[in-house]
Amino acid sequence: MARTKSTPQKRALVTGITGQDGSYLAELLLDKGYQVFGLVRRLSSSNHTNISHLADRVTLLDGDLLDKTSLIAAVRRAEPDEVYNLAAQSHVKVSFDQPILTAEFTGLGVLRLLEAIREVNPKIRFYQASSSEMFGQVQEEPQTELTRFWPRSPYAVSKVFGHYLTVNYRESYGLHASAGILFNHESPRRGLDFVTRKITDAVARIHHGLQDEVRLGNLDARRDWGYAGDYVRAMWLMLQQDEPGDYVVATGETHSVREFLDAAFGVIGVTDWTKHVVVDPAFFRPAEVHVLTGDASKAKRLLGWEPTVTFPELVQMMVRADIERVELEQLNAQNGVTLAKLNALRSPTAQAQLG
């Protein structure tokens, strides 16, 4: 699939493309006109619930971070003007229980993808996800560029590792190498195992009366909690700049744990959750983050980013899918309709052929 002067458009790689801010940024790329390719790895089981919408205007690509060779083949094949890496094992508690896998996907990923990008094209443009957990002990309020860094688990010291990889290859090779510090961001499609859609599963489940109870670790943690939908166009305005940076996203509120249980119960009716919620040692992390706060306005000085949708919003919206998702799953579950062709059948192809 070579380039040619009749082909214009740009292109763009993204890794991790199935996840929540994979499927996001896809969506917006293709908006923009671009040619989207995606890098997953082959599973026997891969999870494309996200992207299954677009199912018909993305491009897979088999590749894994664990693989360079994998990565240069990738490159070559997609000829990216831009790549997007969002890839990782993203999940805080699980590094604690597999500290060297998450180093491999998380830190070493970075540098097996930058040196493939190195090797094929040096002229790509790079995005890197970084991390506001890589502040971890804070050492100011609210966080900037220019905040030291102290990681308190193995994800966040993973992601400080690519973070500063990706600074070097700008400063040595002079790659439009960009890092974006992203502050917590949440949508209808965060995984299941992150405690705002776990809250808000557990939400619709009890409002559907499938179960009475769910278990936390510590309702006190405060984060800066934004929309995905959001923060992707932040990610690209990034790569649009003239010159490469690092860049601080966040809406620069913050809210406990208990805030956003508040919040998910209210939309449900239920004022006091007290008795739906039950605080379990186990999902205490070794080492805590008590509070992050981002102050963004580098990105909305240079970017002109700004945050469209509110913390109230945001669980609102969470909720009300997930009442929508359980309901639907139910149904199909007496029907015989597996999720899965539920998906297939909102597709744009399929809408189109039933039309």
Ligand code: F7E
Contents of the next structure:
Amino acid sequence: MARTKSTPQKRALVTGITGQDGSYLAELLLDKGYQVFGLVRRLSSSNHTNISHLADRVTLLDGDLLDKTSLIAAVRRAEPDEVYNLAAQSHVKVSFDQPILTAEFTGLGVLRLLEAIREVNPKIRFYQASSSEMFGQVQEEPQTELTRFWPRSPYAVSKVFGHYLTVNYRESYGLHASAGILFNHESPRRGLDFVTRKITDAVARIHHGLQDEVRLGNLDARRDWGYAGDYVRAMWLMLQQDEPGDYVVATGETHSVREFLDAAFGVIGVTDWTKHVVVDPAFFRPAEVHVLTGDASKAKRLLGWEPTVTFPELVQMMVRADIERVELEQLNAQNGVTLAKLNALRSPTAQAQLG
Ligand code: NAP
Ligand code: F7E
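Any chance you could show the form predicted together with the ligand after that form predicted on its own?
Whole complex next, starting from this chain.
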């Protein structure tokens, strides 16, 4: 979309742009002609792998969900039409070990950002990354926007807090604030400590003879797994509606971790994966969410949203991407060794020794 007087280029600020969803959302917004700003927290060594291919197309602004002053500065600087709040401590098991930090990032962080928006420009449209984890100990099957929440972890409780604040700021101050209750969504960019990517990475390493086993927790947990690229489209659609709202985004299909293992090992032709999988109590959670299945009828009806990637396609995509990545890493490591040897041979001492 070219910038003209009648249709000015839209501007979006994405928190969590370095994460899985942030990177796909940034791609989608750039494709739609947006000027994209990403909030990043300063780390001693940067972790921007997911967005390295977008480096010259997005503007990164320093900020942290813990620091309201930095959020106000980022919102002022970006002058966004839309803010997508994707940043969070997003790992459920980690939230049991770091509950206070999780509440600060994942819960209070939402409030700080909503306050920053209210202070700078209440006309900004806001997206909150709510989660199916809020349903926890599920009260009905499948789960809809009206299903009662029963969160089972500090992460989920923090998400419920952020969710209700989003609703409250919509009702109290008339903000165009929407919440996507997204069920699990995965991709080759998923963090390596989530179960799907942990499995596909292990399958790739087993395929290349680099490891023999993977240690996992509860294999009977069931999740409604979709593709992240599909889910960021739903986020954008929510902010294009005249009225804000809450939407479940899901495939409607549920699969166990065992079924994921069947499909992933199937890609490399292994039918009996039991000799490669060790069940380790270290990966169990103090309270488990046993099964989740979403009903995305509202998103389909009002947003015209549909998932495009099936469960077997998703698993294949992830395993194939990891096989390719592991192969490249090995080649790089070998080339690195060769290069190091070459450099050593070129060193003055080696030259002198060679005569
Ligand atoms: P992710 O890969 O873990 O990314 C999280 C992002 O948050 C990273 O960019 C991280 O930055 C950033 N972040 C963490 N703490 C921050 C802080 N204090 N200040 C600023 N940035 C911070 O998560 P994701 O899978 O893309 O998920 C995106 C959002 O959707 C999250 O809020 C998650 O809880 C929610 N969600 C995810 C799913 C799912 O299945 N993926 C489902 C429902 C809801 P660093 O690179 O610096 O760590
Ligand atoms: O676990 C079981 C585990 O960590 C899925 C986040 O994006 O989605 C994600 O949360 C299931 C659980 O995702 C291992 O016990 C077995 O039942 O991949 P996960 P999650 O907890 O569902 C929701 C919607 C979010 O909002 C979150 O941000 O798999 N499981 N063995 C394991 N899980 C992990 N991580 N590691 C294992 O070894």
